[in-house]
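What follows is one chain in structure tokens, specifically the form predicted on its own.
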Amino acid sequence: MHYVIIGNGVAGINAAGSVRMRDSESKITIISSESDHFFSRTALMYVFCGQMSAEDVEPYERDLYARTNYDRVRGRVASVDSGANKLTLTSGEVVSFDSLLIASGSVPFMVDYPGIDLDGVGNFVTWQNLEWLTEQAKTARKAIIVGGGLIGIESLEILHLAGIKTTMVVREDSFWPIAFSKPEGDMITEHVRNHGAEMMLATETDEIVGENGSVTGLKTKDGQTLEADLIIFAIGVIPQTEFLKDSGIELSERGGIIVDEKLATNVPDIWAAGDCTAVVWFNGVRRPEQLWYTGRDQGKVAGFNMLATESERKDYKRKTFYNSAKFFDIEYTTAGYVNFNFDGERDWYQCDSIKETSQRITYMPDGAVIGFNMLGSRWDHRPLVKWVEEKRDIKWVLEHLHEACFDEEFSPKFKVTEPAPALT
């Protein structure tokens, strides 16, 4: 058998090693364009600020690939033919496979504005992106940061720190409203603000200006230009399936591979995991889920699906969503489902503005408990999902809510300020 995978990253590397643990002597190949060695995507910004090395962000040896047998191809595929079991490589080498992943990820999101191809513009999601944002940053004196989010913020942040005057344009009335309410996005607007970096709400981009082929600044659609030869895009990720066109593997209106619940797509012997792959959501919703460990753990299930029988396969079970990250230094956690909107869903929030930390509870009308967004604190997830899992009651989460808190150990301890909402 010669299993073949699409790609280097997290739910690539799980799948084969997946399959190297049940099969030692078959042939596994792994396809990447971006890197040699697998490493965490969420630690480029520390590589940027100096703060670790290349190999630093690897989570395993460098000779991993030669201690399991993996056969890597440093490569871009261009075309899958999924009749003749081939792919062809931009080099014109063909890799004909048993069994196929296709974990190609993601790429981020451009829109066609005039000016986007000057030189000076790009994005902060892949090694190559490091890569250019690195020589960019030696002589950038003015950075635009253009949408919010995760990358939006990290890109701010280190560029900040890179002495660059740096400003982050962002189309909304507040920062990134698909996560947080109003008032959490006002606190971390203000604390942008307060750390000397600017970010502009209900700002829409217009065009992109430039001289001799490098960019000059942006134009925005209220008339204003602001000056910049560096601009970042960070409004979004699509799945990596270009190369698809025309393989008869079906896909979503957004890209994104079509899968059943044992990660199969609709031709015998391929398969899908990661950015690239959209899944049936908790709601019915097909779209990818484009988190670390949803990527690690769909990896698992299809690396072990591609060699066990029909009656072996296993679904893959999305797990109640959890994630964290920092904006400038302010912690975020969040857990279970928030700004989903459900018909009754209410929210419990306490917030204090001097210490730049707030709550906020989601939960139903019968009291159950769907969700938290905690901003400023340290906040153990796994107890915060496992209560939304086993739909603890709101005034049963408030009096244990200390219990997933683990701020420094010399802290003041949490406390609830705000009282139980009463239930009708």
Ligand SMILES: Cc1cc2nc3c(=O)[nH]c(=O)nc-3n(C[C@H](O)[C@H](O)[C@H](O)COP(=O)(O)OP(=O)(O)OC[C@H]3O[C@@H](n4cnc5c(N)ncnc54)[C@H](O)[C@@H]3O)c2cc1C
Given for the second form:
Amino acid sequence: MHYVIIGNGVAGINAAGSVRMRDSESKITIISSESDHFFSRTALMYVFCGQMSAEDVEPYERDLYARTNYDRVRGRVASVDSGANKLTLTSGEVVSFDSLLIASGSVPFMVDYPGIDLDGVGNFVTWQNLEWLTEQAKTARKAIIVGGGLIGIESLEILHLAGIKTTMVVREDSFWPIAFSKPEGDMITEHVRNHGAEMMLATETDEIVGENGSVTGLKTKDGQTLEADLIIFAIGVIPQTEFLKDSGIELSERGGIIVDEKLATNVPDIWAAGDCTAVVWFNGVRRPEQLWYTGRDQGKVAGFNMLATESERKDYKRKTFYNSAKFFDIEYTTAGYVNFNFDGERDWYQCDSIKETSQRITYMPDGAVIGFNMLGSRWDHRPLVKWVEEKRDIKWVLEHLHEACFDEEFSPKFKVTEPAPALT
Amino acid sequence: MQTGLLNTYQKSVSNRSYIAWVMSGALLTFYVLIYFTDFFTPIAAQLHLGGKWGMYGTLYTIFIVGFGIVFLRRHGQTPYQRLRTLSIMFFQVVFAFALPHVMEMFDTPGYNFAYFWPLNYSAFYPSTIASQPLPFILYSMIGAFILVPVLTFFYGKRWYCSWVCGCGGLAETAGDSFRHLSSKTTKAWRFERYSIHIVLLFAVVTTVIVVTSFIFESRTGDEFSVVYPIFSKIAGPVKGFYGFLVGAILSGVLGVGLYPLMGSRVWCRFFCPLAAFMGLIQKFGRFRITVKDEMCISCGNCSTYCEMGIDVRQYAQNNQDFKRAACVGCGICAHVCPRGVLKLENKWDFASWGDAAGVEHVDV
Ligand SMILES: Cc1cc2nc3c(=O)[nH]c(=O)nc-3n(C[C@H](O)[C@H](O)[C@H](O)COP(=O)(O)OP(=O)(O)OC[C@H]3O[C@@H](n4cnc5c(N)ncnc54)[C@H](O)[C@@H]3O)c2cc1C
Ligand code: SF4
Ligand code: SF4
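Target state, the form predicted in complex with the named molecule; input state, the form predicted on its own:
Let's see the whole complex now, leading with the same chain.
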């Protein structure tokens, strides 16, 4: 058997491991256009800041490929011929496979603004982006980040720390409204501003302006021109599946590879995992899960299924949602479903504006808790997820909330200060 | 972002640049001179610091306090880091430095209550015992055989290594800029497991030989000294060799001299016999690092900044709570983790007794 994996990211490498664990003989080939070694995309910002070296962000020692006997191909896949079980690289090289996994991740979503091709406009998603940004940062004096999501705020932080005057331009009128209500959004905006970085809310990009092929600024819809010699677009990512257009592999409207619960595509012997897939979410919507841990899980399941017989194959089970992030110094943990706008949902909320901490718990009219949004201190998502799954009552949860605290030892005890809601 | 760690790899002091090599060379030279020559004796006398060791102790204390303040500014955002750093400064200033001086003023031999056998390898040498009052000797014994194991069982070796110890004190403060230089390779880990236990064995054997030979000598003429004259013959050389190799070369010259090249815990990780002893107890004790399942983003901050070269990320991304003998409980891995995945805890957990945490170096 020859297993071919497109993608040396978290989904690809975990799939390879899953295959190798039960099959020490077969040939496994990993193709990547980006890097020789698997690295942690989530750690790009730390490399930019000199907090870690390139090798530090590689989760395995470099002998991994030799030790586990993975072949590596550095190159870009141009097309997949699913009928003939063959793929072609941009170099013209043809690779044939018995079983193929596509784990090609994401590309930045871009809007065709005038001036988008100017020098000094880019993204922060790939290793090449990191190298580009490192070069740009040497001369840049003023930067703009377009987009108010996670990659956007990481970009804002690192450019600000590099001593560049950086402004984040956000279309919505509070930070990251898909995750946060206004008070939390405002707390983060405030925090960012206290650090000396700027966040402009309710500001929409109209066009990018430049001189002699290089960017000089950004025009907003309300007519302002913001000066900048560096602009990062961070308005989301979409599946990297351009090269599959004529492959016969079924894609969703936004390019996600349509997979069933076994992570199989519509073509036999072709599988997909990670950011590039569109899976069905708990609410029935089909869309990508663009997260590190879901990429790892999908990779493991897909790798298992590639090798398994039809009856052994496992379902990829989506867990109750949870995630974590960090906004400058404010840590964030979420579990369950906050801001999903269920009918009748209500919130319990408390905050401490001096310590910059807040807790929001969403519950249904019968008191059953459905989600947590915690900022500024550490929380163990495991009990939180469990309480959501057990549909615990809000009163009970508030009494037990301190048990889920995950702050370092000697930290002040967590206290519930807001009263529990009276249920009608 | 940990602003204290910004540009670690761009700073010439901390990125093994030629400046780091020069620093290392200077430190090595300093330690060779102070251990093996009298070069510093006249300087110390001029400065009214007593002998060369008086001068060394003063310098050492100044470094711990000075860089302790730097550390607090860098990592003092959380109570754990604040408390343990204040503690280590306190034990250096009061127990290692001031108290012995005060005792000497009252004509009592200077004694450091925070310095235990076998790190203090001469604690039970007959010459030491002869020069000390009985309560101190009793304390040495209670300290090494009761206090250390009991505290380690309940709180992990961190109570000593990153809250009390002077070697750890220097590593945590003056050595902080070098913590990421510790090797995380499997090779280094294999070496460590041999080297540190060999030194522990060597320490025990040396003490046993020296003490036995003394007992035999004091019973001159009886059958033991006739049957085992070898003890008296080798006691001197063994003691001397231990002092030279472990006491001077490994703990001083290399232990500190290699800070800028191999990180701050070369001695603690590869050679310290007390660390080895406590490490064995730690595996059966309550202290462990808890990992939140499936929250790790494999960024590697924890492994990078673990001064003991533990590849923490390997456990974190495999969802495994762990107990590693080497862990000194500095808490930096938890401190720098951007996703709050790790927590240092003392917790009863009978299921994992003696379990080195399932994984060692796992691969996918
Ligand atoms: C800056 C940043 C921060 C992030 N932070 C977080 C976070 O904190 N938490 C979190 O959960 N997620 C985070 N993410 C998202 C997370 O990194 C992704 O979900 C995850 O990396 C997806 O893994 P993957 O294996 O699917 O794809 P990727 O890691 O994107 O890997 C794709 C691989 O496919 C290869 N490839 C693609 N197309 C081709 C082709 N045509 N030919 C050859 N090779 C190809 C690439 O070279 C690459 O090796 C972050 C992402 C970014 C960019
Ligand atoms: S594992 Fe963590 S607490 Fe233990 S020595 Fe390493 S960094 Fe310190
Ligand atoms: S445990 Fe934390 S610091 Fe370590 S790799 Fe995981 S996310 Fe990064």
